[in-house]
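Form predicted on its own, single chain, as structure tokens, below.
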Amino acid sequence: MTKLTQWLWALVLLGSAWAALTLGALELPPTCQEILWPLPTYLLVSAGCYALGTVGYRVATFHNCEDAARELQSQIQEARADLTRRGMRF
């Protein structure tokens, strides 16, 4: 099972449980009903905050590859030398 299907199954299960509770499958006190209606919005905002935090953390802890950077710089120098030899000016 792929990660997408796992997420879709979880969304279907949570959505059906939310729909059943909000449409009156069970008798709930009015305070619970008031909390249930905006619950998908709260979950969406929470998921967005989690995603933003995860991206921020991954960017902050991104590892530099010094060897790859040196190799790329040498390839750039070789390409510039080749282009200069062919008549291009920088």
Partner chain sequence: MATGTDQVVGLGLVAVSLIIFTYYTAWVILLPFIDSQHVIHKYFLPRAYAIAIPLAAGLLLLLFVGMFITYVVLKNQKVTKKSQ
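What I would like now is the form predicted together with the partner chain, since the data block earlier showed the form predicted on its own; can you produce it?
Single chain only below; no partners, no other molecules.
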């Protein structure tokens, strides 16, 4: 089974379980019902927040290598000069 079918299968199972519970398959106390019906949206929002937070954290803690950056820039200039000499237009 491919990954896509696995994910779709899991989604279908969880979605049908949620739909069945929201439409009253089992007799749940009212507070549980009230928490249950926004649950998919809640999971989506928290997944989005986690993604955003991870991106922000990695941006903030990225290790900047000054020397490597300068070396790369000089290599780019060198390559550019070489290619223009050989006749390539940028």
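Residue numbers count along the first chain shown, from 1. Rigid core (definition): largest C-alpha set, two forms, superposition within 1.5 Å. Keep in mind it's a predicted model, so treat the numbers as computed, not measured.
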Look at residue 6 and decide if its Cα position differs by 2 Å or more between the two forms after superposing on the rigid core.
no
Following rigid core alignment, is the displacement of the residue 77 C-alpha between the two forms equal to or greater than 2 angstroms?
yes
Fitting the rigid core first, would the Cα of residue 17 be found 2 Å or more away between the two forms?
no
For residue 68, CA displacement between the two forms after the core is overlaid, in Å:
14.2
